[in-house]
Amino acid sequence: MSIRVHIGGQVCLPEEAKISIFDRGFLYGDSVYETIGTAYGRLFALADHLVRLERSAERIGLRVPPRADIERAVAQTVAAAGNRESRVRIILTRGAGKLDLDPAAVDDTQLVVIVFPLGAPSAEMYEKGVSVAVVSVHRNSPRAIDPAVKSGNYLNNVLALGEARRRSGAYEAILCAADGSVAEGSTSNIFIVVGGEVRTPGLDVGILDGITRSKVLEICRDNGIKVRETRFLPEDLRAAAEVFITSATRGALPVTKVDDNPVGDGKPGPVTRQVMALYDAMARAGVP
């Protein structure tokens, strides 16, 4: 297993990868990115991720390289890394310039692709579930840094996960919106199961439109599983019969403990297991 980086138009070893200290991604978090996982040796939903990357860049006025150039860089870097399964991070920064907050001060988009081993949750985590903690850090207001933009300005999420790890050793932090309703995890979307119905916060709560989230919604609707996008509170999360989180590198991962209290009987529930199996079947079939 290995790590490879595509930067400056070339694939190189990680220790050879260099970027200017004046790059706005480094100085200000003035960048957007996507994380894509492979499943059964193939990139999963690459097209969907690139659409979201372009959408994020458009919302912050960042020029995007031609999609074919990005696809080529990804393919070259994945091939060079040669991992059985890979995690791919595509980063677009506004580039290097003078120390000036004005985004118009520079227009030199830098494309960076980092490929490293997938690092998916262990089989035991899928079998027994993980713990999450509702933290005091709130999700960014859409009027500030829009959570729908997957940007390199990630301190909100960093602080949330740090709180969850320090407080209870939880695997994932769950952030709430300003109105107190559950929003999403620091690196995931959150789902609960109540009365056999799958529920997840809607986009209007102020969350990232997760690619895996959308695939799970599709799976549920196509397979007769009741599903609804709706607001719910932390107490609803704690009282749910089942809970799971989703992300590009995890798929659907069961949660069996919220704030140190067991979810249901403390084991992944039947709806969660059904969703996991259906998602695995989708991944096995492949999504371009």
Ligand code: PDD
Contents of the next structure:
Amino acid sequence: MSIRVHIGGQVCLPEEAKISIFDRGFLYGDSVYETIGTAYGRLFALADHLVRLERSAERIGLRVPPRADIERAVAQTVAAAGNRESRVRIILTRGAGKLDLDPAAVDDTQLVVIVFPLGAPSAEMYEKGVSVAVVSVHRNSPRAIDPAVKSGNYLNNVLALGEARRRSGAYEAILCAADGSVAEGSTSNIFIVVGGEVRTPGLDVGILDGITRSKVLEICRDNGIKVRETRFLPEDLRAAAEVFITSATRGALPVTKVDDNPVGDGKPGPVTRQVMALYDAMARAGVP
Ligand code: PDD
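Now that you have shown the form predicted alone, what about the form predicted in complex with N-(5'-phosphopyridoxyl)-D-alanine?
What follows is the entire complex, opening with the chain shown before.
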């Protein structure tokens, strides 16, 4: 179980990996990133993650290295780490320059790849479910740092998770949009099940276009599970028969407590379990 870093074109140990204190990723969160998990020893949906990375970079005017260079850096770092299952973080920063907010002041994209052991939730968390808390911190407005851009500026989400942990020791924070409807978790998308129908906020609410979210939507559509992208409120979340969250390193993870109240009978429900099984089958088959 080890950590390896690809930086400055080389793979090295974490303690050898250094970046300038003038790097704009450090100074301003002027960076974009992706987190990818492996499943059954292979990267899951690498191509989708690289497309989103490029889209995020384009949205903030950050020059992206050729895709083949990123793929090579990822492959080398995963191989060097040698973990059974890995979590891969790909970071692109705008680089280092003088203290000047103007993004045009620097054009020196830095590619950093960090590979960790996967660190997926425990078997008990999948069996019993986790808790979430709806927090007072709102998801960023799409007119501020657009949630669709997976930027390195996560302070809003850091504060949201801090509130959830402090208030009720909840595993994940759920943030609402400015209109009060449920948006997403601090590092996850959220789904509810109502009357057998799977529901998740649409992208128009102002959320990250989660790769796992889109795979779950695909799984539902392909397997005759009713599914709808729609706005819903925190009270709908609290009243839902089932709730689950999704992200690259967790897949679909059941939620059995919302704001200290049990969801349904307090156990992961049948639709959630079906989605988990179908997602696992998809991962086993492999997604390039
Ligand atoms: N987070 N929403 C937010 C705000 C996220 O940060 C993430 C992912 C997701 C889920 O997206 P995906 O299914 O593509 O992982 C939704 C990753 C895990 C992270 O921050 O490391």
